[in-house]
Structure formats: structure tokens, C-alpha cells
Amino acid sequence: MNIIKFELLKLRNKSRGWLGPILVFILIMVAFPLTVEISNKDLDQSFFAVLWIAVLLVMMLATEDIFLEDFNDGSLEQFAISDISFPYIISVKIFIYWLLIGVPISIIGSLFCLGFTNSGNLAINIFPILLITSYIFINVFSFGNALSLTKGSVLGTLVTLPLLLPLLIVLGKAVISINLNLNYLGFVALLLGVLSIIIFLIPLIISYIIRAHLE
């Protein structure tokens, strides 16, 4: 409990690392209007490939330095030394990161969904994949910023992209599956199915990874 509240206060106190992206989001959803025909009739449907895309790009730029500050101090020596389990940290890291970042671009996401769709239940059906889906972008890219912890995160970015493109693919179609008033709680399934393997997998790799930095 005391590594999660110690994460939890850094975290906070470093405005820039949790407010910025979310500005970034923001700016992003309110800008995406303004570059198209406001008479569109595939507005609400483009709106989707935008917000997938802006949820993307923060969760990225949210991770950039997630380790560096903590590996710079010699923080992360000392957890790796510790009596508390590393990928446990790790995990813990991850999901303060989420709860303060994650969490609040899934639900200012629905309340851009409901204000492009005017459909309610659309915004609290896309709600939940939201959630998932910062979840396991935040996991992913914080895998690759371990990854490139002493060499940039241009390398990370390379490796991880990848890795996401076919859950946008998922993501996509279970917007269609959505409007379609089809059963789409198969893909809920699924991007929970991923997300429980890599939330145990992730911070173990990610533990080796910081090690072997740390030698």
C-alpha cells in the first residue's frame, strides 16, 4: 500500500506528466471538428478513427518518461533491490499512470462520443472499451519505453507501434458491431482477454528489461 500511495503522490505533484496529455487529448478532440465539413454525414464515424488514434498518441507521450526520472535518481536500483517484488512496482507504476491518465481520456472520450453521436448509449457502450484499451496502450508503450530507457524513446515507439495495430483493428470493429446494434460484448471479451495477460506479463518482461539496465 505504500509503494501505490508513493507512486500515487509523485505522480500527482508532477503536473506536466499527467495534466499535459490530457490537455493533449483534449486539444486534439476539439480540434478534429474544426478540419472537416461541419455538413459531413460520416462525421460521427470518423470521429471513432480520431479518437482511437488520440487515445494512441497520449498514452504514448504519457509514457515517454515513465522510468527515465525514476532510473536518473537511482530509484529504480533501490525497488529492484528491495524486499517488495519488482514486477510488482512495476505494475503499480503502470496503473497509477492509468488512474491518472487513462482514467479521466476514457471518460472525457464518451463525453466527446456523446456530443459528436448524440447517442447515450453509444457513449456508455464505447465507455468500457475506453478503459481497456488506455489500459493495455499504456502497458504496451511502457514496454517499449524500458526497452529504449538509455537510447531515447524513438526506439521504443518503432518496436511497440506495431504490436497495437491489430487492436485497432478490434477496436474498429466493434464500433461497427456497436452501430449496428449487433453483439458486441464479444469484442469487450476479447480486449479483456488481452489486457488480463498483459497486465501479468508486461511488468515481468519490464522488470528483466530494467535489470539489465541497471548491470
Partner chain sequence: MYQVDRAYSYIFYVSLVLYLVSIFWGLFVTPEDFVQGNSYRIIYLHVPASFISQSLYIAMAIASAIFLIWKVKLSAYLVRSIAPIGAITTFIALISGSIWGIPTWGTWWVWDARIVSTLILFIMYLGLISLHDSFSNHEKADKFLSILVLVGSVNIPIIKMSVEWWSTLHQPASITISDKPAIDLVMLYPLFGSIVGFAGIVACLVILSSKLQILRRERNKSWIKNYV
Contents of the next structure:
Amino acid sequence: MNIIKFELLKLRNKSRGWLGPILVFILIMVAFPLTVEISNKDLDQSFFAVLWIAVLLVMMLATEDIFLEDFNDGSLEQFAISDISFPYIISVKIFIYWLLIGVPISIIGSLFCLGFTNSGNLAINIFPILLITSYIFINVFSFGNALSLTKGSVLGTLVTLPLLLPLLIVLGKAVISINLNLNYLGFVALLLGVLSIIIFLIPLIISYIIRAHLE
Amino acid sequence: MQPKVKATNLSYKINEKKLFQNISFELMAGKAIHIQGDNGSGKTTLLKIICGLTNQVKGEIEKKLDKQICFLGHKNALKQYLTVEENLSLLNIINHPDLKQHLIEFGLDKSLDINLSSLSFGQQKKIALLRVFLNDSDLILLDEPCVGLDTQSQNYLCRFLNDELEHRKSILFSSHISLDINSEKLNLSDQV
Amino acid sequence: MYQVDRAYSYIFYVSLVLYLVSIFWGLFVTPEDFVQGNSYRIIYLHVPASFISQSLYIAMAIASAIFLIWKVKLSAYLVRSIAPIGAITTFIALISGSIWGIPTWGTWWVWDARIVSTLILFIMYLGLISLHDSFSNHEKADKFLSILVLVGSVNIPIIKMSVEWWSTLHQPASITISDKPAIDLVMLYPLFGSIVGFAGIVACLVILSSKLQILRRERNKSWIKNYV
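Next up, the form predicted together with the partner chain, please; the one we just looked at was the form predicted on its own.
Below is the entire complex, every chain and molecule, led by the chain shown above.
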């Protein structure tokens, strides 16, 4: 319980940590139609391409400070020697970041989807995919940021982005199936499967990495 | 009686350079050890090894503890952008009955709603020390607890730690100045 | 160490000769392909390079696991020394694939699953190198590198299966262990020879580069001073 209170109090006083990424997401979604011709009827085709890349980038921004601040001021040190299991603390941290950034972005993304494609069905179907995807992204980027903890987030992104590219292919396929009214539940199941593995493995790996950093 | 911490032949190497070799000691309940040594002799590393933060070590270390370790290192685990009160509530000691008395003793009782970043280094150190004062662990590890403290607070810290020894707690601290605490000496520089 | 030196120079020359013979055979002796004409002959570079680039990653993953589980320092050196060689072979695979693409597909690049995943592999190799080089503490760097290699190895089956899972332009692999080869035996023998030869050459490069790694990292140890 204490760790949840800790993260929330921290983020309440540091709105750039969670509000910033959400605003960047909105700005990207607003800015991209300006770059193509307004009358272009294919806008909804490129919409999803931009949506996934925007989610990817924003999740990358969101995790930038997830461990660095606590590492620098010694809070991670205290967590590491406390009785509470360290992977649990890390998974709670990631969950709270997802709750504050991933969930709002999923809602906003679905709303934009409604606005761009005028299809309520599509917007409703894309919402769970956005939720799952943002959680996967935030986990993997947290892993990257833990690796490059003191070396800046560019390095972390560089090494983890290649891991996520196959996922982007799956997301593209899922959108096509929804568009063609095919059964897309298979993709949701696949994403859920990936998530359920990641949700246990990543906190374990991150705790190992951070312990190495603390040495 | 079993020792709280028992170290046998601890050695530590960093980048092929030996920091210390064959350090052995036993820490009983109600005793304190003062770790001394030159700069770079491995005082902080030894404390981190006892915490379990650092692993690469030859030799054995046994801990018989009922509660979690209380450790205060160079980093004070405080949030600069929060107020003193919020920081204390993050440390889970805001409702402790003894808090008021310690705050008065440190002269911080009127600065609860001040942002931590506007406090001086010594004052921040005092807030960090409050966690040590209000913990209920049976092993206290302090890494240079007196850096930045005025004489008055140093004396208060020593009085408090002596008091804790009476309550059968064990203390390990590193300090380059001598403190008025009933302790055995462990000099890392001598042993190389 | 001295025996290794001698053995590895033998392996190097044998592999070089094998590779050159296979290429000569492949280029001048085997007949033209019915569909692709003479352009298919680039497979004697392309197939070994792409095969080895993935195998090197698997080798890295195994070495990383050995390092993380049993703390064998030598395998950490091996991981670090394979990374640049893997990057180069992946690059060769990409370039030769592009050159092959011009006569067969009419374009040097397509956004097809196999090619993109090979490009991802290339970027992964570069990322691994830059991760390791950004830490001055080698012990830490070795640990992080091994973790990343292991986590990244989830991409290898995806790269392998990409041709089957997604309908793409890239042709399925010509030789597999289980099935009958999809190409004629006349072409298969030199191809097989070129893969073995290429593998031998790369193996020697890996040995050479790990020797350099060992010398650089252990330069303060007494046994190195005796050796040099």
C-alpha cells in the first residue's frame, strides 16, 4: 500500500511526468492531419499508422523518469533493502504509470479514432487493443530505461524499440481485420498472451538490472 | 548468544583493485562498531555488502535479523519537490508519537510545510536521520551520519544512538571523525 | 592458447579454400536457374550471410545464458566480440538481398516481413554494441549486455518464421532440415559448401576478436604478461 501512496504523491506533485506525455499524444494526433491535405479521403487509412507510432513515442516519453529520480535520490536503494519484494515494487510502479498515462491515452486514442473514421464500432474495438498495447509498451520501455538508467533514455529506446517492431506488425494486422469486420479476437488473445508473459518477466528482469546498478 | 551480524574473511575487489581483504567481525545485540578508514578504503562498500546491495565478495556474511535493516547512506531518499511533511509521510513516520520531540530537538518543528529544496544540506540530513530515529529495526547502518550536522545535533545523534544500544539494538556506522558512541573500532586501512 | 592459435589458422585456411571453391563451383559450374537466370547466383553470398547472422545471435544468446547462470567471464567476452561480427554479416545479408532484389523483384527494397526483420536484427546488433560501450564499468556492461541479448532473442523465432506467418514477397527458405530441399542438388552442393566455408571464416573471426577482447580486458593480469 505504501508504495502506491508513494508513487501517487510523487506524481501528483510532478504533473509533467504524466500530464506531459498525454498532452504530447494529443498534439501529435492534432498535428498529423495538418501535414496531409485536408480534403484527403484516405485520412483514416494513415490514422492508425500515426496512432500506433504516437502511442509508442508517448510511452517512451512516459517511462523516461520512472526509475531515474528514485535512483538518484536513493529511494530505490531503500526499496531494494526493504522487506517488500523488489519485483513487486517495480510492477506496482509500472502499473501506476500505466494507470495514469496508458489508460487516458487509450481513451483519447479511441475518441480520436471516432473522430477520424466516424465509426463507433471501430472506436470501441480499438479501445481494448490500445489498453493492452500501452501496457506492453510501458513494460518494455521500462526495461530499456532500467538498462540505460544513468545513460539517458535515448540508449534505452534504441535497444528496446527493435523488440517492439514485431508487435507493430501484429497491430497493423488487427486494424485490418477490424476494418474488414473479420474476427479480431485472435489478435486480442495474442496481445493478452504477450502481456501476461511480460507482466511477470519484466519486473523480475528490471529488479535484477537495478540491483546491478545499485552495486 | 548469537551475533546479529557475523562476517568472516570478507574481501572486495573493484576493477581488479583490492579494496579490503579478510575483514572479520561479529556484531552482538546492543553493540556498535565504528568503521574507520581512509578515503576509498571501502567503508561505504562494506556497509552496502552488509545491506545486501553489493554482492561481489569473497568470504561469508551471516545475518540473524528479525526485522528489516535501517540504512542511511549518502543518498537520503528524500524528494526535493515535496514539503517536509509530505516527505515524512512518504517515510511512513508522520504519525509517530516521538516525531514532535525529535523535530523540536533538531529545530525543524516550524518548517513542516516548507519545500525540502529550500532547506539547507544539514537540515535535509536531519530529516533523513528522523527515519533512523523512528524506525523499529534491530540493525542500524549509518554511512557518515554526521556530515553537515552542527555540534548540537551531533551530540543529540550520539545520545540517541547510545540510548538505542541500551535497547539492545545493533549499530554499524562509518565516520571519519570520532563520535561519542560506545563502540568497537574496525579500521579498514590497517587490514590491507 | 598456442594450440588454439595453430588450430584456428588451419580452420581459417580450410574454410577460405572451401568457400572459394564453392563460390567458383556455384558461379561457373552450376547451370542457370530456369526462372531467375544468372542472378540467383548471389545466393552463395546471401544465404550464408543471412544464415550465419541469425546463428551468431543464437550463439550470443547461449553465451549470455552461460555468463548469467554460471558467471563464466569468458562467455561475456565472447558475447561482446560476436556483436560487431554479427552486425557485419547482417549488413552483408541486407546488401546482397537488395542487389538480388533488383533483377528479381524490380526493386532494391520492399517493406516485407523478412527484410524488415533482418533490418531489425541489424539495428539490434548495433544497439547491443552501443549499450556495452556506454558503460565504463565492464562487469556491469557485461551483465546488461547479456540480459538484453537474452530478452532480444525472442525476436529470432519471429525473424525465422516471418516468411511463413506473413504472406510476403520474399521466397521461403531454400533449405530446411526437415523437408526435401526446394532447389536442385546441383545448386545445393556448392550452396552447402559455401555455408560451411562462410561459417568457418566467421568462426575464425570470432576467435580472433575474442582473443583481442581477452587481451584488452585482462591486460593487467600476470598470465597475459607472460603470454605476450
